[in-house]
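Next up is one chain by itself, shown in structure tokens, the form predicted on its own.
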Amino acid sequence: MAKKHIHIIGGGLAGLSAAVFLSSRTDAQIALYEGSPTFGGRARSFYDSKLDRLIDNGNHLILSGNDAVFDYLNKIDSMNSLTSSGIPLFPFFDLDENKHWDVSLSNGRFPWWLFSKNRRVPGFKLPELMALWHLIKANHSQTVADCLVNGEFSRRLLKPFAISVLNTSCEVGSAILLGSVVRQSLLKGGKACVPYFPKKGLSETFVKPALSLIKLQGGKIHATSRLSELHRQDGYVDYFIVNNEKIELNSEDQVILAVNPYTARQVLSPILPDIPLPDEFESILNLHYKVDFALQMKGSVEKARFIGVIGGISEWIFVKDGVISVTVSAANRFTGSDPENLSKLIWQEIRKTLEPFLFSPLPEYVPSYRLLWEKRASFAATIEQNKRRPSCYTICPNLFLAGDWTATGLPSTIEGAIRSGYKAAQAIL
């Protein structure tokens, strides 16, 4: 009996997770297509010849409560590629006040950490907790700013948390999306908030093991295979074109479209003109500075290997082997800024932030660096854009959608991308 074909177009984490989920099926042939030479989308690593270092395209923290992420990593046998302090520890530094503190969450659901000055945000006052209640009870018309309560708890924790999670400012960011993340992290206690990240690189954790498993299970991998057209006939997708090659489908074949929303709009508009899709985007700026492999840390940053920054351009600083990396979310606000000037300003923020945690100070001069600016890193997580996120189902019975921009109930995160791939795969089943 001939196998049906499941074509997964898009090799980011949504497409990879769908392919991994479906790869064990014996009644179907899986084919995965990626338009670029490398898989992983925003979650990939590469060797940078200028820095002579392996660097990640962007910095991503994984939390222990990210159930889909850990299920995926278990499936591809990649759990051992992660590293963690093993505790829910989040160091912070306020540049304006030259002050450091650690947020150290309680393991259980009850927030005992809020009653310890050594474990909570300085200046915290109990009434500020109402912000969490407002977020988890938010409706579709409320922004994050509508829910926050003035005070240090919001300024020093909830605002930076919101911007990094949503990649959108609090003034326009969707409260219901942030509330969903709060429910799955902070409200579950420290056991759901232990931070993890790859020991070596994002590709080594998320991408290469997945491709190996897909191949092992008989799946076909097609890199540098750019989609240019989906064709619809009698309600079904009957063929698509990659690299000018026509791929015809029979009545049993199915397609999962797991490309970015910008590409999705280009190929879906001719066949599904009424489908809503996000059409506003936010950027992310990542800067990677070359440092000595022998850089020695101390204190909480030695344990965590990262620190949150308040009052600067930088938001999160990650200390890796031979590299210090900085993430700036919602970076559209810096459009038009001089990259060289940004690199100088951010390096000075790094020096000031890390000074209390280093045995030897970092040099005043700016070391070699790589600036990566993803102009369409995610859909803008606003109220209106959240309404434009489509389901994994379409009116074509053999066409399904996946991507962190689909209606996952989460913002553009690794957890959301993997959930969307699973959801599309389950819809096929």
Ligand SMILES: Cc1cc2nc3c(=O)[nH]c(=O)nc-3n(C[C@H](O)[C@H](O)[C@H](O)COP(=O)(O)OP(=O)(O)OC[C@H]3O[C@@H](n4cnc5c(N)ncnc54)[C@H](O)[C@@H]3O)c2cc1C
Contents of the next structure:
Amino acid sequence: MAKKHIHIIGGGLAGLSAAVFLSSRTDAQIALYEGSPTFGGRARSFYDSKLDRLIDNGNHLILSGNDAVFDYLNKIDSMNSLTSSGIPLFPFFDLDENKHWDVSLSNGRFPWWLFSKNRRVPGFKLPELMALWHLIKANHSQTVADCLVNGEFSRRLLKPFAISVLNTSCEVGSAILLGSVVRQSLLKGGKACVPYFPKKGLSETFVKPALSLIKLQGGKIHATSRLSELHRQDGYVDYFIVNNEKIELNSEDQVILAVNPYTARQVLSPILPDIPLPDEFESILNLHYKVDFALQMKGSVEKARFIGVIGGISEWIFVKDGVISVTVSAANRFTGSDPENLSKLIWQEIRKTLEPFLFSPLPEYVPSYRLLWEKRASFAATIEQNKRRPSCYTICPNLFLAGDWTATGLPSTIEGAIRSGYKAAQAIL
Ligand SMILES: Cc1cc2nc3c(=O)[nH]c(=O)nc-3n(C[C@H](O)[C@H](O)[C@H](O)COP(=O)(O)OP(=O)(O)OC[C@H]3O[C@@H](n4cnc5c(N)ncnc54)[C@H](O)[C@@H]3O)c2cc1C
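Can you swap the form predicted on its own for the form predicted together with the named molecule?
Let us now look at the entire complex, which starts with that chain.
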């Protein structure tokens, strides 16, 4: 009898996590197809010849409370590729007020940090905590802005947290999505909020070890293999086309579609015309500046290796080996801006923000830089778009969906992508 095949199409973190999970749990032949030459999708690193540095397509931060992420990293034996201060420390700088502070959470669930002036947001007032209550109790029709309480706690912590988590402005961002992240991070206390990021690069942490494990477990990996059609006959997917090659399915075979939502729309609309899918997106802008001058850090940024910025274009500045990188979320608002001008303005923000943490100031000239604009970095995490996220099950019994845009209950995050991959894999078993 022919061996059962499970075809996973899309080699981002959703597809990779489904393949990692299934290749260890089933005798079926696992085949993973990726349309581009490299795997990782929206979370990948590459060597940039202009900067002569390994850089990420975008800075990615994960938190210790991201259970699926850490489970995945354990499975692929990649925990040692992460770096962290090991404590829930978040330095911030307010450009308007030229002021620095550290948010330093207490480990347990009780928020002792809110009672210490040195550990909380300056200007915090107790009634502002109601915002957290509103967020975790939010319903499907409320925006983040509906839940916030005016004051410094919102301006200096919840708003920047919301925009980077949702990649969508607070005015239209879904409160229920932010509430689910608050429940899994802030409400669990500092032990769930320790920030981590890759020591070298995203591919080195999340992608390459996963591909090695999938191969070791007998899975087949196909790069540069683009899906152009899924065909449905008598309710089941009976074949699909990759690079003009027809791949026929036997009655036992199954497919996990783990591509991005716009590709999903193209291939699903002929066979599942009524399926709702997110169709509005937000971009993320990353600027990587080459550091080829002495950079000696001190204070909390030396420990954390990143800092949140209030009152500027920049939102987070990451200090990495040989590179200073800036993230700007919900960046559609900067469409049409002159890249050179942006790079100059952002470099001035970096100089001002990092000055208190450096033994000698950064140079005035703008160093060599790479601007990366991920135009469809995430679905827009609005109330309407959240309602358009499909389940992993479809009306075709042998077709399952995975991706950060499926109904994970989370915004577009690595945690959401990996959970969706696991969920589709579990649905198959
Ligand atoms: C700049 C940026 C910063 C981010 N920062 C963070 C962060 O700090 N923390 C966090 O948790 N998350 C962050 N995210 C979100 C995170 O990267 C995504 O949620 C996650 O990578 C999505 O994985 P995915 O597998 O669902 O989708 P994708 O990564 O989009 O994977 C889909 C894959 O399908 C492939 N594909 C598409 N069409 C076809 C086809 N026709 N045939 C075959 N293959 C195809 C694509 O090439 C891609 O590899 C960030 C994202 C970006 C872009």
